[in-house]
Partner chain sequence: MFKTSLSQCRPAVVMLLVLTVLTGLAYPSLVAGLAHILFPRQAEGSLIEKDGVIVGSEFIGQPFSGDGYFWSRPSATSPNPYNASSSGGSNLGPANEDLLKSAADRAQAFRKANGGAQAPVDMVTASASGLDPHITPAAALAQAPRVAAGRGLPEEAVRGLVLSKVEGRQLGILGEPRVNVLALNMALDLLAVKK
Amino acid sequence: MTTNAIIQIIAYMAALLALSWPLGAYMARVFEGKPCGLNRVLGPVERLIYRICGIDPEREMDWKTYALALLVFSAAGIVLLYLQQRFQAVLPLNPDGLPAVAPDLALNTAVSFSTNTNWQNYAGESTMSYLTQMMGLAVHNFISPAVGICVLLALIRGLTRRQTANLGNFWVDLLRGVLYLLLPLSCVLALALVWQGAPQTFAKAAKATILEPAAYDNPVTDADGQPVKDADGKPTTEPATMTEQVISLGPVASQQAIMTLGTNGGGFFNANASHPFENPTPLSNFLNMLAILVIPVGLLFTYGAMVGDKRQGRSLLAAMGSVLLVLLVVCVFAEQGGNPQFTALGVDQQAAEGAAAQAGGNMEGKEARFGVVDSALFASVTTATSCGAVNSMHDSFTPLGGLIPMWLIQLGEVIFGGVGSGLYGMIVFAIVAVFVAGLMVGRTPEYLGKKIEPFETKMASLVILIPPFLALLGTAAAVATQAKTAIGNPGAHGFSEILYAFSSMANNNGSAFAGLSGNTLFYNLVGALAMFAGRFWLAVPTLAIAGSLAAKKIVPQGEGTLPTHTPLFIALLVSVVAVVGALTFFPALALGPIAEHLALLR
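Can you show the single chain from that sequence in the form predicted on its own?
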């Protein structure tokens, strides 16, 4: 690893910690209902919304009522977003006259954005109107991370309260998460991105006449926008000539801000954060990477404050941070090492790439303004969370470089993970680690003074096992059917494309290996099911754990209690996360990126 890479990583980590610590303290005050500074301005707005919606902020819910409110709210969001896409052709703010979105694609997108996945089987600039982008996708970019925070808050209350059924009020938690946290931060980041060159406009797409007309094969689609195939199942094309370039514009900066802050990842453009309008400069890239992790890391400090023991938050931060740092270093090494087949041919990749590549390496699929290190850092950060935004093409990474983002997703999106969802996932892993320690050395299975009994263990097993089950089942179904014709590459890399896709959807990440043509009936419908189950089949068992823990007494610590803030527990927790991820996915990874890496070495 070069000195340049080390400096960039250290600078990023230092800036992240410097921002997340005060943000964590601020969030603790917000969610505990204490004065936070903004309450003087936003307090009247909050109370007005309560009156309009008929919400009693003092009325608390048990876990079943909390879960029901979450599911009803999310289902309504899916239906409304689906209808908006289907009728966007007749709705306003559609200056380019974009048609209605196809039914299966509209369903996939609606589920995707409501589950904080933001998987995109379409090009945003040529599929979604400005109204759909703002009132549909961007609105879900706010409410879906807020829902993740709600589940986390309910679990924290379950750990801190005793002998009660009350876990708070879903509507209050949801509103405070949006009003006091996501909206203010998004406004600040959006202004910074506009300053760096991201457009924020309602003007229609600009057109420029190109100097040299180019001939190309244009894919033929039917009335629903689906590709027309010939008798052999191959997409049909027709000759066409390009004489002008369409330069899409729109309210980009505002969507980019919440895309990263909410760990959503759904970009305004098909090229996502590699597009020069979404991510114009190295500074905007640095701000985007900070935005992806600042709330998930800040929530760890919030967790320590709310449970009354800051060491608990720091121990989880150490566990998550150590895994991310190790895997990040491997990814940077793999990408800076370049393609071994080029080396065998005598090609000096570092000299060929020059300064733009920041000491060279594998620059395929990467932007010259970011280089290898920032691309590997962005890829690791976005897959350690549930963001899924990309500033480079993961499909073009080296086999080992691409394995790292894929495995970070497959670990369960708990190495910081999504806003709220990553931390409650890691707390569930901590519960399992405590239970495992009790089995191994006879320690009392307790976590923060609450006994861990069979019910909590069963619910935790569901949370941990459902995502890999969905990912591997979806991959097997795709490989075993004609859906595998959607991959752009044969062999191990094509398998990696499918495995990455279902790992991403089942774990609510949203990034992809780009060689997969996902806009088909199979991937739209099966993917929607995987995303829905990967979100709500985890949230509901987590709320069940919260309800069970809240009803218990606090057990005083004794000689048999396992401390959960020590280096020993941190090592145990990391081991449990790594072993579950390795045992579950190693056979599949061996058929994909590992086999491809070994083939490159021949």
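Values in this document were obtained by computation on a predicted structure and should not be read as measured data. C-alpha atoms forming the largest set that superposes within 1.5 Å between two forms make up the rigid core. Positions refer to the first chain, counted from 1. What changes on going to the form predicted in complex with its partner chain:
- When the chain is split into two rigid parts to describe its motion between these two forms, residue 105 and residue 140 fall into the same part.
- Hinge motion between these two forms is captured by two rigid parts, the smaller swinging by 29° against the larger on C-alpha superposition.
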Given for the second form:
Amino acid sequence: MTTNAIIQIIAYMAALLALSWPLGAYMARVFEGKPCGLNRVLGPVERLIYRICGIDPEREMDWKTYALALLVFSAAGIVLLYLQQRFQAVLPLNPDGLPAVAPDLALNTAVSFSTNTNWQNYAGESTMSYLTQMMGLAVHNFISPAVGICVLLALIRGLTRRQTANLGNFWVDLLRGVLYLLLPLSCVLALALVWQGAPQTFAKAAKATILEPAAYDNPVTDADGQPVKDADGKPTTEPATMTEQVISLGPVASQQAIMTLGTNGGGFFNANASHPFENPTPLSNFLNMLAILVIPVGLLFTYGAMVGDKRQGRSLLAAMGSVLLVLLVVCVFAEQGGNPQFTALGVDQQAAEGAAAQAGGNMEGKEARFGVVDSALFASVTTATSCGAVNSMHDSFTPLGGLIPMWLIQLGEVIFGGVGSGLYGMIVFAIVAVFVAGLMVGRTPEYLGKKIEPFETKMASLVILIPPFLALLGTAAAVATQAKTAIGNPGAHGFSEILYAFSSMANNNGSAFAGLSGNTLFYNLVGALAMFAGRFWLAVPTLAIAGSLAAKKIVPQGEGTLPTHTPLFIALLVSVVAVVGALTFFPALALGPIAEHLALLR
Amino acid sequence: MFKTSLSQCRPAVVMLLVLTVLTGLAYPSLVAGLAHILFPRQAEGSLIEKDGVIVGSEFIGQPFSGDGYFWSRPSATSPNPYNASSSGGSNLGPANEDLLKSAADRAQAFRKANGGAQAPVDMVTASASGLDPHITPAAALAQAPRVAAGRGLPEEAVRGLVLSKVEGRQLGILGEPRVNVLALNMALDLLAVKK
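Output the form predicted in complex with its partner chain next; the form predicted on its own has already been displayed.
Let us now look at the entire complex, which starts with that chain.
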């Protein structure tokens, strides 16, 4: 690790805490319905929307109604987004004349964006019209994190209220999340990104006459657009010269802002946040990384405030933070080490300061302005949360450097996780942790004064076991039937690509080992199923836990109560998360990145 | 259960449409409006004009491979390098034979062109976007003798030009030191004309 790596990590952590602390307090006011400042301006808008929608904001819902509202709303979102893609060719704001999206790809994308996954089996700039990007994809970037917050709020109310069925009103929680939290933050971040160089325009792609014409080999295609192959079955090429550069533009900054703030990750361009227009400078990169974690970390402070015991939020923060810190240091270290096979080729990978400075390390699939440190830091942050935006290509990471993002996803997206979903996932893990502790000492487990009984434990087990089940089953199905068609790299690395893909989809992350060509019928359909189940099959049991807890009394703390704010509990919680994640995925990881690491050292 | 679902349909559909207008139309339009007032050049892609013709964008790299220009990083976009309407990296794994072969070829080509100088790693690896506008100062300085010879300029002048174009870490700590290749080569053209 270079000195600058340590400085950047510390600066990032410090800025993150400084921003998320006040944001957490602000969010607590927003979601408890107290005046938050912005309500003076936006209050009339909020009330007008309730009237148009026929919503009585005072009317509370039980867990089943809350879950149904959530499901009906999400289903409507999926249908609308599907139709927008299918009809984009005849809709306005399509200056580059892009055709309708294929049905299976449109379904995959619709599910992907509504589940906060943002897995992308397409290249944005050459597939989606400006209208689809703005009024389809970006809309889901707002509503899917807001839905995550809704489930979290219901769970918190279940923990704090006693002997009631009421868990709040889904529509109120949803609208307040969008109106008072996501929209204002996005406006500020989007303008900061434009300042740094991200475009925000409705003009079509610009044409530039480049300084030096470049010769390249152009693949020959036949009348159907299929590559022509020579006698050996290799695609043939013809010499061509590039004199002009077509520069894709669009309303990039607005979408980039919400893609990181909402832990969405669906980029405007194929190269995502590595594209110089999405992430033009190191400062824009720093802001993007802060945006990814500021709401998940802020919600921990909100949680402490709403349960009336700030230590509860801080203990979860300590658990999550310690896991992230350890893993991201490993990732930086692995990438700085570079590619051992390059040394023999006479390539200089040594980091250097001074006039002839270079970042060094493994630079394949990384940008010069970010180097190794910002790339590894971003990769860890984006996979610890369920964001999935990338500023470097994870597929080209060293085996151990690539193992870190993959394992952070496989831990169940609870190391901060998605907006809302990460914290409700972690609270469920906390319930399992107190259950395990209860088994050890033979007492009825309780969490925040609520008795944890068989029903909660069953539902918690579902939440914890479904994502690994989906990830491993999907991987097995793909390896058995599709292995030869989609992978971009041979050997153990090809297996890693498939394992990463299903881990990412089942846990709603959305990043990829992007050498995998996922735009096939199999990956589109099975992937859509994994993303759908990985989101809603977790949200519904979580709401069921909330409903069951809300109906219970709060028991006073006794001698047998395990306090849930102590270092002992933090260690227990981290162990439960790590053991579940390690035991479930170690055999698969051994076949992928670990095998590749050993082979590379040979 | 069915009745409850039905009663949630109207709020669901209307709320979806309202939020589509609010976040999908009002929000990007507001940002675009403010962006054009506050940062009009960036909002349109920071395009660079020379003699009334657009020659590129400040943030988008271009391919350079002649002796008289500083080379850019390798680009994996298809079909041509630095295709700014189809961004992307190579996605080759670290042990992939294709990666090792192209890295070996690029390292050799770099050595040959630059008087045996060892290739800095950024000059043998494809960037993530395929549009990386920058190279490291190390990579730029290693090319200075070749470019000076190609242009018939004194080597010291070219080295000085490179050093004047080095951008340090932002705010002193963020990112990595780097040189914008298009800006450097345009400045080089100016220097050559003045000579």
